[in-house]
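Below you'll find only one chain, the form predicted on its own, shown as structure tokens.
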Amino acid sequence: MTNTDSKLIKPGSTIGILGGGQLGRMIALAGRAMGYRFVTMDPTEDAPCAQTADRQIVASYDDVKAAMQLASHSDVISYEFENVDAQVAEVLESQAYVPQGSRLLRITQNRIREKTAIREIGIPVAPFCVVNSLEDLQAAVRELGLPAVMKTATGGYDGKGQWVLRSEAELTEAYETLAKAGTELIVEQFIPFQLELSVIAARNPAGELAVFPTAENIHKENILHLSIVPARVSDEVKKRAEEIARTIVEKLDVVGLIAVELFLTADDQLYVNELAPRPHNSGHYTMDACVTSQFEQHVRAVCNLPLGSTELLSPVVMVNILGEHLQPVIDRIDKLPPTAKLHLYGKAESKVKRKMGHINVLAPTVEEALAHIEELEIWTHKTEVSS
């Protein structure tokens, strides 16, 4: 059994998931409805995915022995986030059926490799420089100008591992702080974007490709707050964003799902910011507003089933529930509009800025959906996490 086989994995089979977070949980919920069984591997006992899977292997992501145990119980293996160990994925790829492969995982785990790969296929990204010393950083700033954004090449999410450079006076402190991560650093030219957009695309081993509608994303403190669909941009911009996603899927030989995050400038130029080779927070709106959710689509893709329709059935706004919002949401459960769909992730501990769930608010227009969210007054005031 090799990764090049375009196998059809039929319902009744077992899907192994590297990772046990909320994305794995929602993949398993969608897949169980289709008749699949699940086994997950995650270091946290009773992880969100474990609550919906048939079995959990409690082990660290770099545990090759545990990964082989996962393989022994699985007909196909997928990963639910890109920080799983790429070497383990590569070992599994040689011993089991991992249609997503390990190549894209390696690319997207490193911002330098990712930006280089995107640029090489002719898709615009922010100009960047690789930084290995303070002198490199100073030279990068001279070349790219200020402001600029310095990031760790690996790790980091929701704004972690980043520093917006606004003056030369802060270069030393910024470099010394991020260099502690022990990885290469990348400095990107700051793109004065007007909006952040994202597109979720899917492809199965047979080569069938499908793209979900473009989402408009609003972040607070570098964490996704709202995803608005349809995005409030022109049809031409949506079309180009979706074409960019298609090109990336085809050129990088994607199997499964990939999220393409983009910046839109005032003159309607699009730049790819990041890729995520998996279901994505900005695609949660699909669970209630599309014919096929991103999670069902992921199962269809890795199992080589025909892909589902990505048609949008209703305007929708997805709003994230962080730790500080969870109790207010529960307290106002009777105030949610009848078209609001609540999704909680089953995490044992609620922490500030930790993603605990989300709500999809469907309405005749996105403006009405946004008004419903405002009326709840959950995200407009600072709230404390209950002990």
Given for the second form:
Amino acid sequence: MTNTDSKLIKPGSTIGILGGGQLGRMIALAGRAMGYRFVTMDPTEDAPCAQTADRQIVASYDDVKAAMQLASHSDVISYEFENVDAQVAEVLESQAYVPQGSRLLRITQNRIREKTAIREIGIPVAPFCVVNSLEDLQAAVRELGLPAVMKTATGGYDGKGQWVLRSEAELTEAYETLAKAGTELIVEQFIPFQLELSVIAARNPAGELAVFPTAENIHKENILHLSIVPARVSDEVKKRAEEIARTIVEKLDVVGLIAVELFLTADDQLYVNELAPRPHNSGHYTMDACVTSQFEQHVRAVCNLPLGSTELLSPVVMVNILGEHLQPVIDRIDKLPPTAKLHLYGKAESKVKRKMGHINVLAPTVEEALAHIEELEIWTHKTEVSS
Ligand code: AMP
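Provide the structure of the form predicted together with ligand AMP, given the form predicted on its own shown above.
In what comes next, the whole complex appears, and the chain from above leads the way.
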């Protein structure tokens, strides 16, 4: 690491963010409170982050000229998604200061590289095989057994680009369907997990490291629904999950934030499923329940400020507001308990399954927070979206 890699970016400086979605918006909200200025680059006019930044460059994510413009306005650059175009990453790194670098991006952009890197540092992942043909798939299934999960190596999110293989009879159809994406495929052993957990950790260029408390995550149709903190697992499991995140940060030389998603099995084994080198939906609980939010921590980390305390101040449940929940939430806004904190992302169009916001419900126990959410009767019924 060179000296320029650990320079201090002082308040008053401008932070450039590639991507203008809700994660960028919440980074900018936290950073502005600390006196930073923001410029964002996103193809959508008035994107969620643009509403909270000082300036927006309206351009697609792979627009190299626009990336140069972003670089010229920024004292430091970060990103709010991992699928950063390789050429854009190169331009930003050569024309601007990008303390997070592009090595981790390259790893997390591809499930094969990601799982290989995690396995190489001695952390368990589901056993997997790389698949480039139907014959490879058949061999992989012989080796790993069924059920198994086939995924595209790049580009998938929220369960898209995935197929749970349950019988030999579906291999041809599954292969032909996923191969259409034109990327390599990976087949993983199916992990019969009891719970999904995640841990968010941060490191600044000076090498300081901080880990947030483990979250328990409940998904509905592959989209995060609830994050419950403290997670309802033993202290020993939490400690091991947090230790895994710490090891990943140290061994992969992470700067900025990283989210580590894990599976917990009935016999208390932990497997890392996925990494995200940025703030993460399962860390939104930190905004109201921790001394420092994940967004503030991200700003502190990329600016090389001392990291903030990750102490949990209250049990909390985060519930996501998808397009179909937005109107019911607004209709029942007077029913929200006084310890519920509403966050909406300012998206112009509400669509079913689109993440529109979230609520952090604080309570003396997570059971009480879950009961408050249940009482709102918003997430129990299917509600039509009116857009
Ligand atoms: P991913 O896109 O890798 O985060 O996967 C989306 C969801 O699919 C996960 O949250 C799990 O619920 C499920 N899943 C993915 N991989 C596996 C696996 N190897 N075993 C069991 N379930 C999985």
